[in-house]
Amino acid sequence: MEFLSPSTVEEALEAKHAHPDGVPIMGGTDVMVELNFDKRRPPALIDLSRVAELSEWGPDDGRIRLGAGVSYTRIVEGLGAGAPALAKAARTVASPQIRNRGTVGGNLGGASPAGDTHPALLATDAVVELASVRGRRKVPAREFYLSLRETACRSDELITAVLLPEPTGPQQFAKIGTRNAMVIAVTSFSLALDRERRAVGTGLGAAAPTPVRAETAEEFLAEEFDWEGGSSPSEAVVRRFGDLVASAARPIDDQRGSAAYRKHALSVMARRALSWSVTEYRKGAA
């Protein structure tokens, strides 16, 4: 296996070009598991740790421009304004050690449908920045996730950001698993309400082959909800939401749980999430 340290993006990208076989590595948390399971041997790894620039983050023409390899600590402790569902959404993730090492960049590379930061990418409507030695792009997360863990990412393409647009409302995360921590998600859901839009965004996540969205939901809170005040949804309104985000998922069975199960969690949660959000939102128009 051949080990590649570039320090630059430019060489990063030569590298991925000259290998696109080869596997990019940041925190390893995932892909020194497979190493050392022997689940995976690439020929290849581009240990992408010296390059400076993926560990930045910023402000980016209205949105924050994240780097890939920002680790979830960072994220907890200075994104809890700017990107309040992804903030929520790290801080759930395994246990301090995976926390100080692991990345977005790395989860979406993985695109584990049980991923901690997809629901919260899908729900915010945040963008992956993917770039080659041909030129950068930029992809929609609500497109990047193909089937189960294929991504729009190319072979010769490296992740490189995540664009996240300004929260215009309460964003929320919620996760279930067997414990509270260092665990797996059974299932979970994120959702976003934008006041200036009038919109309301959603992700479910370990609910089906990929992350995915509950468009139905979205489209029927958005009608309910009073953006002018924030007044409570009834309880036919609140129960109808939980119902379609349960709908739109295609979980499965396993040893972690059920596919009823799930959809059941996703119910209460996409529940207790909106009536979370209409507090906050009471909040911010008082």
Given for the second form:
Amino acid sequence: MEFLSPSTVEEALEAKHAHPDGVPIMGGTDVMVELNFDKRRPPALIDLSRVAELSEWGPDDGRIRLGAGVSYTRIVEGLGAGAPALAKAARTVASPQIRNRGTVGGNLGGASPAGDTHPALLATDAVVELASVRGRRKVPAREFYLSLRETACRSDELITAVLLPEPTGPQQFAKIGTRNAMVIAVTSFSLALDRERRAVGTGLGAAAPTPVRAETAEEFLAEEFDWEGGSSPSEAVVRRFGDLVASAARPIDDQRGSAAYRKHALSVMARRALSWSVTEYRKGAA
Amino acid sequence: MRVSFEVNGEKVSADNVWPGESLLYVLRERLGLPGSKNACEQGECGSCTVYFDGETACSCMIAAGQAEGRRVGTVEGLAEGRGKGADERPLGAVQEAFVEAGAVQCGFCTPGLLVQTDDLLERTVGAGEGAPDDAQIREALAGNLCRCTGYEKIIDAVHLAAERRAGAGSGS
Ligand SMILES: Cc1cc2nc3c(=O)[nH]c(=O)nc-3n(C[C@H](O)[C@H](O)[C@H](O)COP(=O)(O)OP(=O)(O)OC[C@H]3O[C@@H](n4cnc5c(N)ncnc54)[C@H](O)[C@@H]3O)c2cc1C
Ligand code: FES
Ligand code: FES
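Mind sharing the form predicted in complex with the partner chain? What's above is the form predicted alone.
Below: every chain and molecule of the assembly, starting with the one above.
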């Protein structure tokens, strides 16, 4: 097995071009599990941890450009205000040791339907930046997840960054698991209210073969919500929103939870996320 | 491949390393540093926790090649007088606190907990903040599993180590 250590994005893209079967490794928190247990023997490992650009973040034309290799710890520390849903999701990942290493690029690269960043990226309409020797392109998160663990990222491409729109309203992330730390989501939910466009964004994790949105629920709430005054929606609206979120899910029964439980949990999380958001919306907290 | 990096302040190299093996394997099997324990090899238990360029990480989740040129700190480095092998050297303050509080039973989880606790104290007491409270301790140690103690004595040990460090003035 070859071990490649590019130090710039260009070198990394050359390496990926030359070794389309080569496996990128950033924090290693998914890749190393597979290597340690002999589940994968790639012909090459492409170590991205020395590519400085991937570990940087900063403002970019009204958005935040977050390098694919920024650790969860740094997201929690630095993006609480700039990307609340993503920061809240990052806060729930695993343990401090894993958060020091794990990255959004790795979460997107593995594309587990239970990955915690996906619901937040979907709800906030984030954009994934992909690059290859052919050039860079941008794919909205909402078009990134194709089928179980398949994404828009091609075999000669690397994920270089995610572009996070400036928040224009409350953003939430909620996750159900057996413990407060160190759990893969039984199911998870993210909600974003966009005051300016009067739009609602949602993202559901571990609810279908890919991370998904609940578009009918988004349209329903955008229609019903009091964008002017932020008054509390009626009990019937809240309940209907929860039901519509649950009905967007196509969950499975597995050892972490039954499909029926997942749907129930999603409707509860959706109702809670909505009530937290309304309180925040009224406070004008964006 | 050959991998060279720094462990507990000393430059080390290992030869014939398979690039996909873990830093934990390199430390234990190639460098004679068995302090970091291997209990799961999947990031779940924290018994392999080391400092990696100043931040704590599970060494089983780091590929050997990723360690090239980096700074690694292991439990062996927590004993007084840094260097390789901790056998004959006095224990560090966090280690003493664990012994005194009865936080060690089989001891398999202990090295990881010691490194993670050392880091917590560095970021709280060491950074001029007060001693960590129960919630902060539980959060910091959430990725370190212990099958023996039931955690209460471990939390006691962290409080004890924090109090002593705060009492000794910040610094070490
Ligand atoms: C104990 C433990 C607990 C965990 N808990 C959680 C959890 O609570 N929530 C959660 O979401 N995940 C969890 N995970 C999974 C993992 O930590 C996350 O998916 C993390 O985001 C992976 O990031 P990484 O940088 O470590 O990825 P790596 O392991 O380095 O890579 C992951 C995948 O992405 C690919 N890849 C990496 N970077 C790029 C790139 N720039 N371009 C293209 N492909 C790339 C790799 O080839 C690989 O297929 C856990 C893992 C462990 C070991
Ligand atoms: S051996 Fe590394 S976390 Fe368990
Ligand atoms: S003392 Fe035995 S696992 Fe913790």
